[in-house]
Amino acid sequence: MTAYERLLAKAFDPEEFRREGKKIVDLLADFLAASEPEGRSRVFAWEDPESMFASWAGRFAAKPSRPFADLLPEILDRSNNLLHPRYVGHQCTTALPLAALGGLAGQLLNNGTAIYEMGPVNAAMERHLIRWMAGLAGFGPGADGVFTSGGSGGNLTALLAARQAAAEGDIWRDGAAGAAPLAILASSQCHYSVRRSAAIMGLGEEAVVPVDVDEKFHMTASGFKTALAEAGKRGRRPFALVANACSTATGSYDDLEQAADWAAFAGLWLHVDGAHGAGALLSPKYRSLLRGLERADSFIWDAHKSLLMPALVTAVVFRDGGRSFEAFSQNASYLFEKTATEEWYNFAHRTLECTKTMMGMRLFISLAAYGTDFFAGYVTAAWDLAREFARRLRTAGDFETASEPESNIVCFRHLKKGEPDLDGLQRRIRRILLEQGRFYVVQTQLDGRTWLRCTLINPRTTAGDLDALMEEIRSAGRS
């Protein structure tokens, strides 16, 4: 036997995995002890781009040199701990654990979702999510549509879909060429996705004309008269509209009836963005912020947001299912039988992915397993934590929140007095949290001023945590 054909039975040797499984389970155990409240672990160990790049160089050999078991104490220490309470950054969720080990699961059978030969229980578990999510949004039986790998390929798939029911032929066969500029209406504060949908369209960045808001970031009835005024002007035809559900930077929502009603009188395409928010369909206590969602013409919904799961997972549903065909209109007799419509099982006809991982199988294990309401509880109270939070900084009297929260996102500022600077001041706090690794907070920009922003996305955070990293907010003022 060859070295080659001695490593290679190492490699698919079913005692070999389940030796190396047991030592990688329990470092992964290990540390999500270390995140519990009373371990306390670091949430980020901050390091330049160019150090790390440089730590890692100079790993591979042509022989074996370093097992998994021992490269992923190294891995674990110098990432961003998601699990720990106190991380209250970026729009990505801590990941239930059980999700994890189903993502496990999906990578070792490593079936391609994007046909049903290749895929056939994802198929299945898929189509399944997309009616439940589709029921709760209000939409009928005739809805349809389809996971894909993040909020940004959703948001894309939908505007492909709206651009198809708007055009005057068929785009996807025979081009934009000679066809009328078109324009998308979107509220100022949308997601940069909604840009980079209409550059990829090729309709170009200034195809998307913004929706003005209000100091609460609701898109206003003014600016969208000023809108579509403006598409008139830049000599471009609107046909969709791009409402929030929430907005990342401040997660506030849109008035989704309102914005059904100017969709409608225009004649446009409605399309609610709720990557990170729809989830408050599943809150009793907080569905209502998603009244009219009922009415759009397709939504997004991230899972690896508001349901716990790691990421990618994006639903993107069609009120009218036969229009989620419509986005990737195209013949491949490889993989393809029959006409898109008549392969719902086959997603390739609906997704920017020839090859799609299991993403649907993560999420119905851990529905099964944990049931509805327990998603639910978890919405709710990161909703009520982000409101006890603001009542919090504005009782305080040295922090000022950008408005009252409408989800699990608050906006705020540290106000030292005397400093001249208030946005550098955010900045430098920011950069002191990062370096000192207890917290991890981001930043944003509202009306040209610095804020500093938390999103309260893991379960376990508490008030006691937001009451300390105010305190850590403070003390990195003074320094």
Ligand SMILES: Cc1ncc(COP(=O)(O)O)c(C=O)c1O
Given for the second form:
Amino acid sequence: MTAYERLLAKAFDPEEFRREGKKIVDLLADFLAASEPEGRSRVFAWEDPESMFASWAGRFAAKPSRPFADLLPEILDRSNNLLHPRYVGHQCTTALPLAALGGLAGQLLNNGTAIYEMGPVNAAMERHLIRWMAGLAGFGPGADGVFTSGGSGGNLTALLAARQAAAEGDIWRDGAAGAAPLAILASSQCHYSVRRSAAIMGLGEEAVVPVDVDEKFHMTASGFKTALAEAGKRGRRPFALVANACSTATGSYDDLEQAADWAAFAGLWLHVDGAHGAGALLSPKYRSLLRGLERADSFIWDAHKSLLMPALVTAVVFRDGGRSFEAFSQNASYLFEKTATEEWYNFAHRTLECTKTMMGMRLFISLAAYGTDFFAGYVTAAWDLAREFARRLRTAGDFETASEPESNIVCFRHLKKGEPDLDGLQRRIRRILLEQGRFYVVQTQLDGRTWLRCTLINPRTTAGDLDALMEEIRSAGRS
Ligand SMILES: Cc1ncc(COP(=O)(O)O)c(C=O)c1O
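Can I get the form predicted together with this ligand as well, since the one above is the form predicted alone?
Time for the whole complex; same chain goes first.
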């Protein structure tokens, strides 16, 4: 046996896999058990990028260096701990441990799902999930959609379909250069992926005309009218309106009924970016935040933001499912309805990706194991906790909030008596929090001012953790 043959046998030896797998799962279970303030105080391990990079140099070579189980403790120790209740930073969620196991199964199966034959089980599961989501949105039986790798690609997919629906010719075939200049009207609070989509589509970022928002960060009627006029001034014909449900910075939900009225008035495709906030559809208490979504042409929903899924799991849902064939239409397949309905299972016709991970499977098995009510309970509790946190901040006297939270995102500032530079203070506080690593929060700019920002996305975060965060901020502010 050559060295290669020996290693090959080892790599695919079921007993080796079982042994290593048990070690890995044990290490991960210990990590999960310790992921609480008493077990591990650090949620974030700040290290300078250059020294982090240097520390991993020379760690693999032509011959085996170290087994994974030996490397894993260091990987866990030096990574951000999203399982920890005091990780309240970005919108990337704590992964449901079961979904991570689903990921393991999916990685081993590695069914690519570009076409049906490549991932038949996942294809069927994804179709059921899309129907479930479309039903929650209030779409009719004609709805359809796809899963794609992330909200940015999801927004691009929907906007490509919107453009093709509005275009006079076949832009996919002929290119955008000869076409009349187009515009997208979008909330001034929209995620940057909307502008990026416009640029990728060859429209240029200038094609995105911002719609002004009020003090609650909702698009306004006057903002819409002004944006419509502005598109005209720029010599562009608007074809889509993008509303937030909810916005990235403050978690604010646009009034979707109003947005649907405006879109109908101006003949625009209404796309709702529900990457973060569509999860509220599950909550009897909060689903009214999405009233009007049933009139949208398309929306996206990131399960890695509001359904406890490991990244990335994004659904792009179209009210008229046939339109989902137009985003990447090489031969305008929507025109040939027979093909469109027959080929729902060959997803590569409709997604940016060719090969994809078995992303729907992770969500499907999680819904099967815990039930949809569990996820409804999670969303309600997270959205409730944000309101409670805002109440505590406001009544404390030494904090202010940017607006009343509508989802699980809270933007706030520490107010220190006599501090001449409040923006600088928030930045200093965040820097100290990062260095200490006991909490992870982020910061954002709103109306030219700096705010601290939390996303209460971890179901194990409690009001007590948030009280402790306020204390930590006060103490950072003093130092
Ligand atoms: C509202 C909204 N849309 C889209 C995105 C992009 O999603 P992803 O990071 O999955 O590409 C984000 C990410 O934060 C978001 O908040």
